[in-house]
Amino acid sequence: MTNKTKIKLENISYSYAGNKAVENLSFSLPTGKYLTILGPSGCGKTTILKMIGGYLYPTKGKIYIDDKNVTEMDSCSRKIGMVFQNYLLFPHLSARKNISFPLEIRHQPKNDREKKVDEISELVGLTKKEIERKPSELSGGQQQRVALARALIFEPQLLLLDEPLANLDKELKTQLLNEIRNLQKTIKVTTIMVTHDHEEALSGSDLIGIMNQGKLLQIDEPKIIYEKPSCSLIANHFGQANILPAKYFGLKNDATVLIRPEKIKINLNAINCTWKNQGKISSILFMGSHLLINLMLYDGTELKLLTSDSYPFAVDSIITIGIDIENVWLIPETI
């Protein structure tokens, strides 16, 4: 049984001073899913969040939440929690008061507010001492937890995360991203995060949407986007990629294909492949559990290979490679 659609964007567009920030964008997200929208700065991803949250109104198109048209509803009426990139915590209030604020403006009784603050604080990993401090007395990671608790305390129907980890170091970013994902699974809140970081997008997202210049290029499961991208831009966006003319493999003349480096077999493992060739190793990069090998074929074609083979590879040595045609992805280039 498929999940019910929580949110649907229908032909959404938005312009700043006549310049299109988002153009004719559509997608839907099932209840309880975690979508990451990935793209460079200025591609329109934060604008999408602001339109979903009710902070901006689209110049064209409609937004539905639980099949209800909310396009012209203000942000307070949408019951959506949002964590901004800079958290936007009230500096003069304690963490407890910051977290409690959404309940105060909804006039919930004080006893109920205090109980809910304690519960959500524990859930996001804040101690009783930490929630009595002001934001300036907290670390970046603790501030992020406060902002997350504030966004979740009133049980929103959607959680929006605008580059929530951008100001943190790599180790803390990884830790908090795992915590956010585990929390999202626990409370089953439908979540949309935007980021320019590929690793953040691949770390546990149910779906990834790729944006560029205001357009949504592809939205799908991470594995599908990695293995079957809709265009060369996306193919190069994730990991190492070999992009070659399709005719190189006897396929459509006017198209290009993707071969991921880990799909290329070497020496004895290449014997039974449907396509084989030889080339000279031009460089070898040690990557921990793998080697990234740059290979120059006799016709001048360059390929990248990723292998965990223990064979003693050396620069300028000749190796045989093989590719199974089913591992060659014909890029549609329909975007």
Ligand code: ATP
Second form
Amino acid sequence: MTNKTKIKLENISYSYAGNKAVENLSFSLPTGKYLTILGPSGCGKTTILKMIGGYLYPTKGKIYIDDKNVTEMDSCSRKIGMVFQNYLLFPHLSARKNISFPLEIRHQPKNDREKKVDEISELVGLTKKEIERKPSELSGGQQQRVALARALIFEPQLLLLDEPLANLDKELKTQLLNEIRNLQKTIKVTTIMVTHDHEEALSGSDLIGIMNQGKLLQIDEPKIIYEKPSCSLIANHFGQANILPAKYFGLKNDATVLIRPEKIKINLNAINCTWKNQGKISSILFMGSHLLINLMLYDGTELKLLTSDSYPFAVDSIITIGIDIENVWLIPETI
Ligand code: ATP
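Form predicted together with this ligand, following the form predicted on its own:
Next comes the full complex, and the chain you just saw is listed first.
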């Protein structure tokens, strides 16, 4: 069941009045999975969601939901729940009315609507008192819950989240993100969220898609994105990275490699490594659970090391380092 493809995009492009916003983008997402599309402002994330939601039609390419070609189907016929960055709640209606709106336009009987509103409100963490208030009488987090409840109440095939947490403070963001993820797992709704915050992308996504300038650079599990990025742009975006010429390790001449700082072994731990070297510590940064050490090798190469070792490291002292060749990732592309 979970291996079934819920949504597939095939060579999708979109241009606004001749200006390319999304270019030749393809991916598929299995049923029940949570994909986060990550990329800088203006890279085309919202445009993708709008095409999936049926608010924009691709200039080129096809969109399939449950193997059905929906490319030219209007948004109302697609059964997709969407939460926007600014929630887009009706200001003159109570939260209850906002949440039940999708059921009203689908002409569901009042009793059923009320029952469903109560159920979904509880699920997203809204109290009975809160749902009787208007959006202006609710906090940002509560409004976000109302928007989420409204998107979920008609049991959508797909849930689309367009930076739903962008207006919230960091603590609330983390809490709500966890709640959304748990909720998504409970009701098993296939979800696509877009964000430009890589911490948000890393917390709990089954898959991450990285975009830049209208193109999808890589789509993979978070661990793969971190350990085996398809380009140096991604390598640098996720955590600390050492990017060195591949020839340093006797590999392909013009390519570069990634070595994550926590993969570099130090002193006694380096003894059995396939590649060894020595260098001088140029700085040490205390980061709570570990130290970030900047090291200068004899040939002038700079490396970052992350260690939780209790050894008394000191600036200007010489240490031996070692890298196992399986921790050297040859970066396939050069952007
Ligand atoms: P953000 O993170 O800032 O929301 P985004 O990645 O979601 O950005 P999009 O909103 O998809 O990016 O926009 C992609 C490109 O298309 C941008 O260059 C943007 O300026 C352009 N664009 C978006 N909407 C329109 C529009 N209605 N008319 C013309 N150009 C547009």
